[in-house]
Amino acid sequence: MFFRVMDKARIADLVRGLSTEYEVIGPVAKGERFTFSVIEDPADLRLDFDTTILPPKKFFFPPEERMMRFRVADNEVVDDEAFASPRVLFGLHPCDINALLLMDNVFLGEFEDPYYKAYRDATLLVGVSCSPRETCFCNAWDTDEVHWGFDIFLTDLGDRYFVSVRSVMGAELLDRHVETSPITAEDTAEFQAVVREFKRAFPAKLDTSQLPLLLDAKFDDPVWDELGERCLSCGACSMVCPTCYCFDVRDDLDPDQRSGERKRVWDSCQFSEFSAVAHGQTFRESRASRVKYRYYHKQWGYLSKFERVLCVGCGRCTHACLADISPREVVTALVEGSEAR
């Protein structure tokens, strides 16, 4: 990794330059919220955003994705090629970059997913620093910083960016499309001061050190019944989560009934039909059991395999939940023995 400094006014030059070679996707305003979208005009790029409605996982694991076309009579696959056009995801916060690294363990691990891999290989990542909001708790999982997994990372120093370059391609694109300067001792000192201030801006840090042991001990804790009473099983938490990866597979036939296409679509463990099997049996029939399963998967099951929890503390689920269920409150209830409110 090496470092440079870039004037903020140069961001438009960088975006325009990247657009000559790649599709550039970044955060844009959508009413009072923000969403990742294709950048047609550099003026639309909003690097001062708090968070986006949906996470960047939608560009690697789309809400609805065609996997193949098939012919019924021949029982033959017609087209199952995984393809993605070159693109740059511009403006990812550290938590979202860390979320993609967690998703890589799932889709590029023991069983490699060709569709996810095609999107991942075709995409460059440009990260940007952020300011924690009230619902953020990424510092609880050490995902408030990112040290790898990106090509370029921009830290806001006020009138300029402290630029961390992680890949050869990132360095080449930076040199090709925008003017930067070598860092000075003053730049480094200001960068360190900004990082320290960022750390201090978080709400009190959650103590998660004993959480895996507590989950073992509190499998039948009343907190799960209390959460089940509140949960609406709407699945909003899963839809906005940057690390939820459950999906359903559907075959849609064409009107002629001779051919069709297979799709995968996002699914949620909070849906009542998610754990339904033959003969009307359901493994997790109660809402309480489904809420509990989600937390045990993220905070215990994934941890046991990959030594990381499957949460980055972005706070999207807290904002989206119609029942005001917050992971921060649930973890606090488990650690301190209080109600999840």
Second form
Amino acid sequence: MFFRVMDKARIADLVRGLSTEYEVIGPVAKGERFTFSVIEDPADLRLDFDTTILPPKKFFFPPEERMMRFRVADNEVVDDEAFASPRVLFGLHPCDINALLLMDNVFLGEFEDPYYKAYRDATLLVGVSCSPRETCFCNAWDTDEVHWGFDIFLTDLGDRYFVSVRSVMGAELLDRHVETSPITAEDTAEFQAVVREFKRAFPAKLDTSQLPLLLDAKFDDPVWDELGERCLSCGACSMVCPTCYCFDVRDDLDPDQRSGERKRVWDSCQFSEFSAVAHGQTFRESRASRVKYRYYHKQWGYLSKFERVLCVGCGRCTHACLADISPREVVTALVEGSEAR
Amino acid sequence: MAPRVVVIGLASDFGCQVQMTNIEDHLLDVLGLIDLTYWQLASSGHLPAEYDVAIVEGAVTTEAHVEALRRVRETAGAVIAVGACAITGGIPAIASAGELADRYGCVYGEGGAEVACGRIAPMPVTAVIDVDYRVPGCPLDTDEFLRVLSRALQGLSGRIPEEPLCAACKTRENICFHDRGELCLGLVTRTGCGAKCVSLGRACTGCRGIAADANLDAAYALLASRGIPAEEFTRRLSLYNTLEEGCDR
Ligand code: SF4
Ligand code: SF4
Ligand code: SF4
Ligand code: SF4
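Right, the form predicted on its own is done, so what does the form predicted together with its partner chain look like?
Below is the entire complex, every chain and molecule, led by the chain shown above.
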């Protein structure tokens, strides 16, 4: 890793320069919220954004993705190419970069997913520092910091960015497209002050003491029934979650019935059909069991395999849930007991 | 032999049948695969005595409809109910709330009850006969219609999504109407339309019916806590869902 400083006004140069070689994607305003979208004009890039509605996962694992086309007559696959054009994803907060690293464990682990891999390989990542909103709790999982998994990371020092360069590609791009200067001791001191301030700005840190053990101990806790009564089974939480990776696979025939396509679409464990199997059995009939399963998978199942919880504390689910069900509330209920809520 | 298909309309505004004619791009592909022996909207002939697939649009509002449907069920190998009217009773079913006889006068004037002889309280096709496939919505979604028709022609099961609309709405990155204090029925409405209305800036009116997975109790409770009283939620639901269970508080 090496470091540079860059004048804030130079961001437009960088975006314009990158646009000559890549598709540049970054946060843009949508009403009072933000989305990751293709940047047509550098002025649209809003690095002061809070949290996007959907996380960057949509660029690596789209909500609906064609996996292949097939012919009915001879059951042959006619096209299953995974193709991705080169692009730069601008403006990922630490939680979102950490979330991609958690996704990698799933899609690039034991069974490599060619679609995800093609997108991942074709995409450079530029992170940016943030300040916590009231729904953020990344500090509970240590995902408020990111040490790898990006090409460039920009820390906001007011009038300039403290630029951390992690990859050779990041260094080359910076060199080619924008003017930067070497860091001074003063820049480093200011960087540290900004980081300290960031850490202080969080609301009270979520107590996660002995969480996996408590999940085991409180499998039959009434808290799950209460949550089940409130949950709408709408699946919004899974869609907006940067670490939810479940999908359904569907085959649809073309109108002429001669060929068709297989696609995968985002799915949610909060739907009853998610656990339905052939001959109609559904393993998680009750809403309570489905809400519970979401937390057991994230805070226990994934942890037991990859030694991390499958949550980065981005707070998107908290914002999306009309029933006000949030990981913060669920974890607190387990750690402090139901009465404490 | 190509499967013989008929399209039958009961009480409706024929909107779904019009939608079917709007599938220009694919209509010829589909027509090449079937023997369309009767289409109420597009032909002047009579319903034949034998056919394989019946596509039924509209709500049941007369005794004659009930009779006709029973015959359809006996004749057709597969029945596809299309549109809100056929599946939830839709807009016609609003008339089933309250005293039916009182309503004739407002529509037909004096002597209305005689004109309206043989009328019964409106109900969906699905309340009279078992259907094999459903294409909900007001009007039907043409892509979904083609997918379902294709499944019927292939003899595959009639899968219909069971969950509420919000997930699809999130994938379109809409700002939730409830964040602005406006009521949107997507939180209990059956998904599958791709969150069309919501993405075009109009709150969902529930045309696809109540999702099997919907939690109406929770929806009523959370809306009340956000200042939307039960009567208002019920009133909005009644546009398409008067007869759906649990929508009457
Ligand atoms: S569970 Fe919620 S807070 Fe955690 S990563 Fe997913 S959306 Fe973010
Ligand atoms: S967003 Fe909330 S209401 Fe919807 S499925 Fe998730 S926890 Fe349940
Ligand atoms: S706008 Fe409607 S469909 Fe979309 S998330 Fe909100 S309630 Fe659900
Ligand atoms: S958004 Fe609602 S009203 Fe509009 S088509 Fe979909 S289900 Fe019907």
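Positions refer to the first chain, counted from 1. In this text, rigid core is short for the largest set of C-alphas that superpose within 1.5 Å between two forms. Everything numeric here is computed off the predicted structure, so don't read it as measured data.
Here Gly280 counts as shifted, since its C-alpha moves by at least 2 Å between the two forms after the core is aligned.
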